[in-house]
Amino acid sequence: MRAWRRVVAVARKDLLLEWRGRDALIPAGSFGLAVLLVLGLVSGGGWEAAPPALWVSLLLAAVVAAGRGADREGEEGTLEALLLYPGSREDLFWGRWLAVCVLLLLLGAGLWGVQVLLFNAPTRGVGVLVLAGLLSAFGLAAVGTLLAALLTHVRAGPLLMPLLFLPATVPVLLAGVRLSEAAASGAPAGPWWGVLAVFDLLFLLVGPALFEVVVEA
């Protein structure tokens, strides 16, 4: 089987499990929505607070989604079964990464719609937001996939996931907020596109190699 077919097969398996159980998307979306509502109440609902509220809620929702992936692997033992199949371990990384990307993009689209209604945020610059969301999802999914594999058999995995995930993804939070503010105001984006690009390149290059080491340990 070719590498891309293995990647698609792993991603399809993860997405089918999520579709049947919805044990990652619903908890993550509910948590992200709760965070967005709380931040909206605290800030008074002004549109200036919309970008930080959106990205903080998305980042916290991503923690829940990635953490649920680690819990599922530990409960069902599917990682050990997948390791028995022939092929590169990196294909498993890319398949899981693709599935997590899809979940994060769905979460981001839903939270953005709620943010527009809650904060009366301007909808101009949607193209910038879409591109920023794609780049952010690529990097966040890489970090989440790697940490989920690392914490699969760790007893304190659910506790360690946010402690490791959130500090590692601070550049995505800062870049996302600044790019959203620039899109809303029409101001220059500055170096923040470069920050997202470097973050993605780092974890998409290092992530597969580290994933192979982690799963073989």
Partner chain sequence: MRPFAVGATAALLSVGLFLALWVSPPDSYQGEYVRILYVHVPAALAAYGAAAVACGASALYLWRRDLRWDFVGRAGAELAALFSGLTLLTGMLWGKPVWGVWWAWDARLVTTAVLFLLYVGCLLVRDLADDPERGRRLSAAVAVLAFLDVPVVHYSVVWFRTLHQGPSISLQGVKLAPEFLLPLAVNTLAYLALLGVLLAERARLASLEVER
Given for the second form:
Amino acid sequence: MRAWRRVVAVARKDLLLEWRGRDALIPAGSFGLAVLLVLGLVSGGGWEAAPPALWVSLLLAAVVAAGRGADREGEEGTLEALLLYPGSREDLFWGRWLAVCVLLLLLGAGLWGVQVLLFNAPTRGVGVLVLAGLLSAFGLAAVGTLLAALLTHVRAGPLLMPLLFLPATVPVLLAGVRLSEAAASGAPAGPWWGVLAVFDLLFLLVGPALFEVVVEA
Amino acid sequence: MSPWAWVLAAYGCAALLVGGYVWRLWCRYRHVSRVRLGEADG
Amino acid sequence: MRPFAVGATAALLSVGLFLALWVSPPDSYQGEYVRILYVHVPAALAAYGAAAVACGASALYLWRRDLRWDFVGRAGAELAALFSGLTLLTGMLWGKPVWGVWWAWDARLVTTAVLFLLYVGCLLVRDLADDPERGRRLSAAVAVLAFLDVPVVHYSVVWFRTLHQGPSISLQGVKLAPEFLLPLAVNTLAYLALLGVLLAERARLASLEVER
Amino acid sequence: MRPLDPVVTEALSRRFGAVVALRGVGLRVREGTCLLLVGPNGSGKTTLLRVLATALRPTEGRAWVGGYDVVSEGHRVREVCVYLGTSPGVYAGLTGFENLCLAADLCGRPRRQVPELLAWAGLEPVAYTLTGTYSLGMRRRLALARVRLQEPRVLLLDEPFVGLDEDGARLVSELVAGVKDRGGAVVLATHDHHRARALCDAVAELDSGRLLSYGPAGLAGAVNRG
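Please give the corresponding structure for the form predicted together with its partner chain, as opposed to the form predicted alone shown earlier.
Complete assembly follows, chain above in first position.
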């Protein structure tokens, strides 16, 4: 009960700060938009280029969004205060994870809408896409939260973020693209639900444990 | 290009990379042991 | 023990080289290029071995906080980057004449590239951390994360390619006859021995540098 | 051999690369007392407090807070001890009220204490404005209210008087007195000896990470030298 209260408190704090400052959603969203535009431009903007463009832009936007939550703690010694409260630090991970999940779902929804407009993409199979979006948001938020915490005490941390985040999340990218294609064409999804599930399971199990190790003094 | 050129290029790469790594290890060994000897001298 | 291990590794490497360059016949399909595989495949196995060692030692370091595990973990991460880099280079030098392209989106190549990037990141995190102790902890975390992630990456790339289009020329098509198997086995053994020696020496060097 | 005293250190050392911030510091703070740490800038006061608060890991030596080892039982230490560093640790994008509610949620205290704490800290008029608009003194008052919310057994204060007026300094005295009355211990590092002297029972003087002198507040000349 107490752990749940702590998780919700951290997530609400992050989202409230985000709502007042909008300093993650707007930069990450406009960055994703720029990527989508550029990819559409070079690929000719055919509807078959839409799923890769959508997922690449989402992944790149996630790099920005996940890093921002950790940056915000840098000032005023709030991170140290947060870490020195009694109670398990896994709760802090889950709180931050929840907030990043919400941001990623908003980003994903926005980018999907723009992609439909820009690429003239079919809007069939929205249910499949929503589920794929949810599952990938869980995994991406876990990796992002862990890496952002890991890189706060590393020089040039924001530059290392993509180097670690993008290779590590290749499975989400591939699964997302194939599931989007499957949703659009009504084809069977193959092993991709399994890939997403295994990826989520891995990082939701390992993430909190490594987070505790990463943030300790 | 003759096939052997490709083969030798691959083996050359291996020799260069591994050799370079060993060389670097060796230099650092010498550096460490020199510092230790220096400390022992005074 | 140490001179013996180094000598045995050098001997194995020489025998492997001899078998690979002189004894092994050219392959009917790949021709002389098959000789590149005698360094490519063992290097790939050594890279995965080094990554496994890095993961295990890092996990042990995070658990016990014994510096000796960190030395091994660091050696493993460096060697994983080295051998995966070598695998990529030799893979490209094989791919260009045989496949006609420097790079194919083959699952093995992509997975090795991901491994290379993650371990380079691991080493960078260690060097750029604001405190050496923190650097050890953070890079250990990355080493564990990278090793767990790599199989998922591998299978997703395999399925991504194979379910979409027919597989291009893959290694599975090449049957291994005994005359190719022997040099491959000896070279693999030699590279694993080399990995072991380098791991031990790198870890020893790290411990010497800390004592200083 | 768990020590009974609330704060104990043994041969405590901490290095930052080549820089040695603490060298073999051994201290003991008894129940119901307050220890004043003095020393010039860079003498290791903040490092010592941060090691005790589990914000830093010691390089060598051991330390116990509330009877718990700061390295192996850090989570226990955090249950009995509160550290207030030089930065107040409040979110500029949240109001005073929201900051304290967050603190209450995180340490498992009821939220209904929050209005009363804001009144205690004299922040009632600005309770619903963002702390980004607060002065330094007001943010520090908010941090003091957070300490009071947690009611720690061991209180670690780093320059608690900075930016505070007489009224604010009284809040610090009340907190310290409260901890001492409950049989806890306070370790306080400051250059403001006039305000600190009245609160402290013992003085420890640090220089370049070394403990120069340690004794009852009345006897040691450290306060004047520091």
